[in-house]
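Only one chain is given next, in C-alpha cells, and it is the form predicted alone.
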Amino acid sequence: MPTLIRRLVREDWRFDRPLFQLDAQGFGHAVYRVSRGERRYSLIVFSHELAPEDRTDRVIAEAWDATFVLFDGDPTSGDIERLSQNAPKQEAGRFLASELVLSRANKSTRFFGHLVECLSQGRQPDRTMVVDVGYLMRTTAVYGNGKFGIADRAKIEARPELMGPFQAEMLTVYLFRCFTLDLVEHVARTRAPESFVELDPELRRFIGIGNSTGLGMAPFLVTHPILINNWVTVRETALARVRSLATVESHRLARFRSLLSRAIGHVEEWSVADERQMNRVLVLRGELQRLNEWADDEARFLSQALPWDWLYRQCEAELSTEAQEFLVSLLLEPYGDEVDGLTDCMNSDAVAKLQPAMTLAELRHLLETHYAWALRLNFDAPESQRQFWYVSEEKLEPRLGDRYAEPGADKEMPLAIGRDIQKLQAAVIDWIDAGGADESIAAFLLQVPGFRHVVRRVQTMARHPYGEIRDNLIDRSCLPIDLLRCKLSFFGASKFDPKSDRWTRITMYQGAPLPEDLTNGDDVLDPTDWCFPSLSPQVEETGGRQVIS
C-alpha cells in the first residue's frame, strides 16, 4: 500500500468520478477513475440493497453490499451494462480480460448508519466509534491474476505502475475506499440536504478499509517460495542498511521519535476481542514506553558503534516479538530515501526448475544443508499429522480438514513440505546406500516420479533461503492465523482483530491520504507520512477551559 501512494505521488497520476448514479439509499453504480498519459484504470463500482439475513464476511456468501471490478481503460455503457449482471455474481459470473481485479464488500452497519444519521443532523460522528471500527466497508475477498476468468498476470506484469506485487488489488482497494466515503455522505445529503454536514478531513482520512481473511490466504506462502523469499530479502536488506549506519543525523532521530510517539498513540487505539492478541497488545503497550525510554537516553544511544543496531539489539534480547516487528518498521521509516528503491525487487517473473543433471549425492547435500529445520521435524504422533489441506468444490477455496474424522485427505493438497522433504531425504538415501550415489536425478525421478516436485523446490529453494515456512503445516497446533498476518503485513495491513485461529480482520489504508491529498500540491500534509495513524482527541473550549472526547 505504501508503494502504491508514494507511485501515485512521485508520478502524478489524476483522479476523478465520471459516475456517481445513486439513489437516495446509496444503491446504484459510480464509476472512480485514475490516469496518467493515455493509461486509466476505472474502479466500477455496483451498490445493492442487502437483507440482514443475507450479510455475512464468510467465502460462501452469494450477495454483499457492493460488488466491484477494477476495469482496464475507460467502461462503455455496454461494459458497465454486462457488468451490473455479472459482478453481483462473483465467481459465479463471467468475465473478460478487460476485468483486473474483481472484489466484493459488505458494511459495518453500526458504524455506517451512525455517520448517516451525524451527518445528515449537521455533527461530526462519535470519535470514539471511528477510532473502534476504523473503516465502513470491509472486503470478503480482492480476487486477481485470472481467476473466475478476469485477465491474467501476464496482461499487466510489464506496465510499470502494477509490476510490483499485488498493485492492482491496492489500487482496487484504495479506489473502492473513496466510494465508501462518498457513498455515506451522499445518503447522509439525500436524508437531510438542509441539515448535512460533510465529514471532517481528519476523520475522513483516518477512516479506512476493512477486511475480512480467512483460509484461502494461508497457502500463497507455499505455492509462491521465489516471491516470499523476494518479499523477505528486501525487508532484511532494508533493516540491515539501518542497522550499520554508524551515525545518526539528528532529523532522523527526531523523526523516528516523533513515528514513536503516533506509535504509541496508535497501538493504545489497538483493541480486539481475541483474548491471546489482546494479551499482546497489552504487553506492547508497556513495552513502546520501554523503547521511547531508551530512545530518549540520546548521550547512551548516540555514543554506540552502531547506534541502531544497539537499539534493535535490546530489544532482541528483552522485548516480545510484537515489540520487534514494530521497530522494524519504525527503524526503516525515517529513511526512505535508503530503502524505498528496494520495492523494485520484491517483484518475481522467476519460474522453478528442474535440473536432471544434478546427482543424487548433489541432492543428499542439499537437503541437509537446506533442509536440516524439515529433517528436524517429527511426524510420528498422530497429532503431528492430524490437518490437512484442500480446496472445496463449491467455492474452490483452500480449507483445513481433519485427518482422522473427515473424509478427503486423498484430495490433500502438496502443502505438507517438511513431510514431503522426509520421504525424499529417505528415498534419496536408500538410492545411495545402494551404490546410486552418482545417478542423476533424471534417473531417479524415472523410477520414482512422484517426487519431481519436492526435488525441483529443493533445487530452487537452494538459491532462495527466505522462501520456506519453516514449521509443520499439518501438525494440530499450526495455526493458521499466523500464516495469514504474515502476508497481510507485507501489505501494510494494520489493526489485526483475529476472530479465531482460521480468519481475521484487518484496516487497510487507514491515515492514508485521499486523491485530493495527493494532487492539490498542499506542502504542509506530506501524503506518504501515514504510517500509524492515530485520531488526535478532539478539544472543545467550555467557559474558558478546555475539554478533551
Contents of the next structure:
Amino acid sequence: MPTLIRRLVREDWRFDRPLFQLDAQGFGHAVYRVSRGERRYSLIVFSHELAPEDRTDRVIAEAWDATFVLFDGDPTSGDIERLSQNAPKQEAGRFLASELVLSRANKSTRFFGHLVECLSQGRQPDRTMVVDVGYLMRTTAVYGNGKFGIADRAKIEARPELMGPFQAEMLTVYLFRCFTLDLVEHVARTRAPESFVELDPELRRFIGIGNSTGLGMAPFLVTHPILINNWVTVRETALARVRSLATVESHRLARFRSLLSRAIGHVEEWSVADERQMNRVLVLRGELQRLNEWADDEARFLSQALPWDWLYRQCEAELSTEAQEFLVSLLLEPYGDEVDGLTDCMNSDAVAKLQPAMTLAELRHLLETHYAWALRLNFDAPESQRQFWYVSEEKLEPRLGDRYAEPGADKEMPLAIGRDIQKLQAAVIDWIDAGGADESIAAFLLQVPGFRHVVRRVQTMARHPYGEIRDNLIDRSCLPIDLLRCKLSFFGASKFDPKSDRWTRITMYQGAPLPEDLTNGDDVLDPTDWCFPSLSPQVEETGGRQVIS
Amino acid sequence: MIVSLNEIEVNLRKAGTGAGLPYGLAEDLGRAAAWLAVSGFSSVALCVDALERLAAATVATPVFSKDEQGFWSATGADPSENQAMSSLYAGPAAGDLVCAAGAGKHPALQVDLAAIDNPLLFLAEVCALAPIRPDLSLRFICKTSGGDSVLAIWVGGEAMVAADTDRFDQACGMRLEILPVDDALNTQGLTKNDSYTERHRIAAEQGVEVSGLDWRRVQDLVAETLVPASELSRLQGAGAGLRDND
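Next, give the form predicted in complex with the partner chain, keeping in mind that what was shown is the form predicted alone.
So here's everything in the complex, that chain up top.
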C-alpha cells in the first residue's frame, strides 16, 4: 500500500468519478477512474441489497453488499452491463482479459448505520466508534492473475505504473475505499438533504478498508516461496542498511521520534477481542514507552558506534517479538530515500526449475545445509501430523482437517514440506549407500518420480534462503493465523484483529491520503506520510504527519 | 469459452493430481498446457485426453534404460500389455535427460521411446519444462510404420514445429536427439512462428479460446482433488461460527 501511494503522488495520477448511479438506499453502480497519461483504469462497483442472514465473510458466501472489478481502460455501457451480470456471482461468473481484478465486500453494518444516522442529522460520528471499527466495508477476497477469466498478470506486469506484486489489487482496494466513503455520504444526504453534513476530512482520511482473511492465504505462502523470499530479502536488506549506519542525522532522529509518538497513539487505539492478541498489544504499549525512553536518551543513543543497531539489539534482548517487528517498521520509515528502491526487487516472475544434472551427493549436501530445520522435525508422534490441509468441494474453500477424525486426508494439499523433505532425505541416503552418490537427479527421478516436486523445491530454495516457512504446518500446534499475518503485514495492513486461530480481520489504508489530498496538493502535510494513523489527542496537531518544508 | 493462461496452468495441474499424477509431474503438466496454448495447439483437449488415458490405465508408465554407448531407450512398464507410454511421465523424464546431457562440455544424447501416447504433449513437456540451454538444438522424430518424420526442432530457444501437426495426434514411437545447430537450422518443412514471447503476450492480452466441453472434463478431474462437504468440515472452515453482521 505505501508503495502504491508514493507512486500515485510521484506520478501525479488523476482521479474522477464518471458514473455514480445509486438509489436512495445506496444500491446501484458507480465507476471510479484513475488516469495517468494515456493509461486509464476504472473501478466498476455494484452495490447490492443484502439480507442480514446472507452476510458472511466466508468463502462460501454467495452474495455480498458490494462486488467490483478493476477494468483496464474505460468500460463501455456494454461492458458494465456484462459485468453487472457476472461480478455479483464472483467465483461463479466469467470474465475477460479486460478485467484485471475481481473482488467483493460486506458492510460493517453498525458503523455504516451509525455514520448514516450521524451525518444525516448534521453531526459527526462518535470518534470512539471510528477508532474501534475503522472501516465501512470489509473485502473478503481480492482475485487477480487470471482467476475466472480475468487478465493474466503477464498482461500488466511490465507496466511501470503497476510494477511490483499486488499493485493492481492494491489500486482496486484504494479506489473501493473512495466508493465506501462516497456511498455513506450519499445515503445520509439522500435521507435528510437539509440537515446532512459531510464527513469531517480528518475522519474521512482515517477511515480505511477492512479485510477478512482466512486459510486460503496460507497455501499461497507455501506455493510462492520465491516471491516470499524476495519480500523478506528486501525487508532484511533495508533493515541491514539502516542498522549499519554509523551516523544518525538529527532530522532522521527527529523523524523517528515523531513516528514513535504517533505509533504510541496508534497502538493505544488498537483493541481486539482476541485475548492472546490483546495481551500482546497491552505488552506492546508498555514496550513502546521503553523504546521511547531509549531513543530520548540522545547522548547515550548517539554515543553508540552503530546507534540504530544498538537500539535494535536492545529491543531484541528485552522486548517482545511484537515490539521488535514494530521497531523494524519504525526504523525504515525515516530512510525512505535509502531503501525505497529496494521495493523494485520484491517482484518475481521466476519459477522453480529442476536441475537434472545435479548429483545425489550434491542434493544431499543441499538438504543438510538448507533443510536442517526440516530434518530435525519429529514426525513419529501422531500429533505432529494431526492436521491436514485440503480444499472442500463447497465453493473450493480451503480448510484444515483432523487426519484422525475426518475423511479426506487422501486428498491432502502438498504443504507438509518438512515431511516431504525427510522422505526425500531417506531415499537419497538409500541411493548413496547403494553406490549412487554420483548418479544424476535425472536418473534418480526416472525411478522415483514422486519426489520431483520436492527435489525441485530443494534445488530452488537453496538460492532463496527466506522462502521457506521453517515449521511443521501439519502439527497440531500450528497456528495458521500467524501465516496470514505475515503476508498481510507485507501489504502494509494494520490493526490485526484475529477472530480465531484461522481467521483474521485487518485494516487497510487507514490514514492514507484521499484522492483530493493527492491531486489538489496538500501543501502542508506530506501525503506519503500516513503510517501508524491515530485520532488520539496526545498526538500532535498534524496527527504526527510530516510537514513538508 | 475464453480462459486465461493461468487458469489453464492451475486447472491442468489440479486435474493432473486428480488423475493420479505425482504432484511434481502435475506441476509440469500445468506448464506444458500453458506452453501448448501459447503455441496455438488445442492445449486443453490434448492434456485432458492424456489425463483420462492415465486415469483409465490405458497407458503405461515408462521404464528407461541406457545402453553401452550411452543411448537411452524406454518401454512401457509391462511390455506384454503393448500400451503406449504416457507422455505425462515420458516427457519430463526425457527433458531431464536432455538437461543432464546438456550440462556436459560436448552434449550428446539420443532417447528412443517405443511408443508414446501423444507426440505434441511430449514435445510440450520437454520444451516447456526443461531448462534447456538456448544454444542446444534438439530434434523430435516421430517413428511410425509409414516411416520417420520430424515433428519439431528446438533451436535458439524456440520450437519450430511441423506444419501439419494433425497427423501427430496419434500414438507413435519417438526419438529425441541433441543435434548440431547447423543441422537444426537446415531442417525442411517446419514452421517458424512469431517468437514464443510475442505469442505469450498476445495470449495474456486476449485469453485463450477453449471448448466448454473439454473444460468440463478438466473440472471433473479437478473435482477428484476436493473433499466432500460435511457439516463437520463446514465448521472447520475459517470464519465458521463468526457473526459478520457487526
